[in-house]
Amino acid sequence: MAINSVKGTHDIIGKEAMGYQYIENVFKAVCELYGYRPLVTPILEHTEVFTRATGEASDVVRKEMYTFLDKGGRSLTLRPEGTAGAIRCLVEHKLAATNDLPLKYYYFGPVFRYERPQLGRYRQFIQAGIEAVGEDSPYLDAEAIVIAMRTLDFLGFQNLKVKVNSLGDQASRDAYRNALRDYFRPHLDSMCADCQERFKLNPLRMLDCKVPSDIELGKNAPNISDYLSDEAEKRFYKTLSLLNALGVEYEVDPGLVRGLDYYGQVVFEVHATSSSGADYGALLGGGHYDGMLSDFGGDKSIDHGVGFAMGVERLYSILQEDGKLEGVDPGLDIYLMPLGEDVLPDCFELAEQIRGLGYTVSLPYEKLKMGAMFKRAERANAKFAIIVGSDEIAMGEVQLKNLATKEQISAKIETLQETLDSLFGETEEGHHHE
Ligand code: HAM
């Protein structure tokens, strides 16, 4: 019987793999522009990392984690998001003691959630995220949004909708939770079992309920904006004014509370639909958080962070549908064509020499007909063919054919570097190996 991939997971192959890699490269380049550095933490963490930091009341932690006992009887979890593990790592290695603050890191890798698979929703998916940790500043909050927008802009997204809101400080949220409990209490009996649980754990989570009648009820619930302390409100306006100064367009969405428990102050999401109208859900979500470092025994005086994570599958799907990934296949510089069995060893060596010059080369490993080799060169998206016959090899020469213009010249192997450099210098994109 055939064995297929696990439900909700997917293989990334061929052009798709190049598209994903392109997105990763753009994301990394943008993060580096802002002085962020790469961080690679384990996919596997102690379950407590997420129950403590990501939040007991969130659906992600309550229902969606891949948690199991390992052979030593420890409860381990495949990370359902990147933030908690990143903070665990920064605290464990005391990075705040030996580095300037804020610590600024980015990451790119798989995360796991046991959700119902549907458009834009997987059980294993890739998140590209950043965290700026150790300093409490609206500048950093605004910068996180700006980094996300610059990444999306570089990737070619248009018509983005940026939603921002403030969840305020602890006092604001305490007051708001009380108001939510007062609002929902008379309806509690008619609400879903999850909401009855959320009522106790964190009534904010009642606002992300997916049950239609509960959504309806949530529409008239009080807004956090009416419960912000003066200070939280001032801070929110400061963040918005920084966005205004940089020309980032956004809308304030008082209903945006995000699905994870750790947020305070500014939270944000970016939404987009493809040109065909397909809605893959939020492209990214993030926000500010206080108190997570001390969850892991870190320093209370620097207990702040802000970050976001993008769903890379969602980015890919929209870019692909909108034809924005057409140019990501770098193709091949040279397809080497041995004319006959006896020049195969020479070609094998020549290919190595040319790769040493920085050009990408493929070749067949057995004798093929000319027509078959030209087909392969075309499928590999090759720019040039180098045709190698035994007589020419004896004279130290090869035939060099531009596969676009069909122009063909003979070239001395001895001076191949100069010839290739000038030929590739002439092609439209120029030589991309510099
Ligand atoms: P999140 O909103 O839970 O935030 O996830 C971030 C993004 O991951 C979403 O906006 C979406 O694009 C993508 N995503 C979520 N679930 C799925 C799924 N099942 N399939 C495909 N894509 C999905 C976080 O995870 C926070 N750690 C972000 C953050 C970083 N906040 C502060 N720092």
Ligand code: HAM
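Only the largest set of C-alpha atoms that superpose within 1.5 Å between the two forms is called the rigid core. Because the structure is a prediction, the values reported are computed rather than measured. Residue numbers count along the first chain shown, from 1. What changes on going to the form predicted alone:
The two forms, fitted on the rigid core, differ between the two forms by 2 Å or more at the CA of residue 272.
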Contents of the next structure:
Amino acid sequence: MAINSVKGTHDIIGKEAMGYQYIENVFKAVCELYGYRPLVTPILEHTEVFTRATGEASDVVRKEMYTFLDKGGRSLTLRPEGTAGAIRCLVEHKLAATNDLPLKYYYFGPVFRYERPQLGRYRQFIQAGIEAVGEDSPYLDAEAIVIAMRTLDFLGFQNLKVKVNSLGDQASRDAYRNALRDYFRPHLDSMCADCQERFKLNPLRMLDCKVPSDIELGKNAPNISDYLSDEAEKRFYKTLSLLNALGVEYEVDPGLVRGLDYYGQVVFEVHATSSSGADYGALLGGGHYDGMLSDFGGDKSIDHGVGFAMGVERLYSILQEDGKLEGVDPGLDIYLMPLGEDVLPDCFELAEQIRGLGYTVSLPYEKLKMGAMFKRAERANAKFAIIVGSDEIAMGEVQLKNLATKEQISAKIETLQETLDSLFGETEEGHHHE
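Could you present the same protein in the form predicted alone, rather than the form predicted together with histidyl-adenosine monophosphate (HAM) shown above?
For this one, just the chain is written down, with no partner chains and no other molecules.
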């Protein structure tokens, strides 16, 4: 019987794989511009890493986690998001004691959520994100937003807008939760079962409901801005003034709460519009958090962080749709064409020499007709063909053909590097392959 991939997972191959790699490379380059370093945590964590950090009221914990008992009877979970595992790692390895603060890391890897697979939504998907931990600074909050914007900008997204809100400090949120309970209490019976549960655990989550009648009800709910402490309000305006100074366009959205319970103070999403004016919605989201380090036994005095995460599948499908990934596959530099079986061994060695110069090379491993080799070169999007017959080997030469212009020249094998460097438009100092 045929065995297919598990429902809600997908294979990433060919041009799609090149597109994902391109997104990862751009993201990594932007993070490193800001002094962030890579962090790779295990896909498996103890379940309490997520229940403790993400909050019992979040949909992720209540409905979407892949949790199971291992052979020793321990409850393990496939990570549903990146932040909790990152914080666990920073505390476990006492990184705050041996490094300057803030600790700044980025990650890129698979996460798992058990939800109904829809178009472009998977149960295993790739998330890219950053965490800056250990300092409580509006500058760091603003920097996280700028990194998010710059990443999307470098990837080719246009018409970006930040939606931003403040959830305030603990005192602000406590006062606001009470106000929300007072507002929703008379309507509870008519609301969805999820909201009835959220009412008890964390009424802020009710503003995130997707049920149309509950969304309508939420529109007239009290506004968090009316419950911000002076301190929280001052901090929020400081972040906004930093964004103003950098010319970042934003809109304050009082309904923005984010889906995980650990957020406080500044929360944000970046939205994009297509060239035709279609709204793509939020491409990424994040915000400030306090209290997570001490949840894992870390130092209370540095218990602050900020970060964001974005789903790579979604970015890929929009970039693909907008034709922004056309040049992502660079193609092959050279397709080597042996004329006859007897020159195959020489060609095999020659290919290795040329790779040593930093050029990408492919060749057939059996005798093929000339036409078939040119077809392969075309499919591999090769720039040049190197044609090698026994006569050429005897004279220490090869035929070099530019597959775009069809020009063909003879080249000495001993001076092949100089010939290739000049043909590929490179200087003697070296070229882009090195």
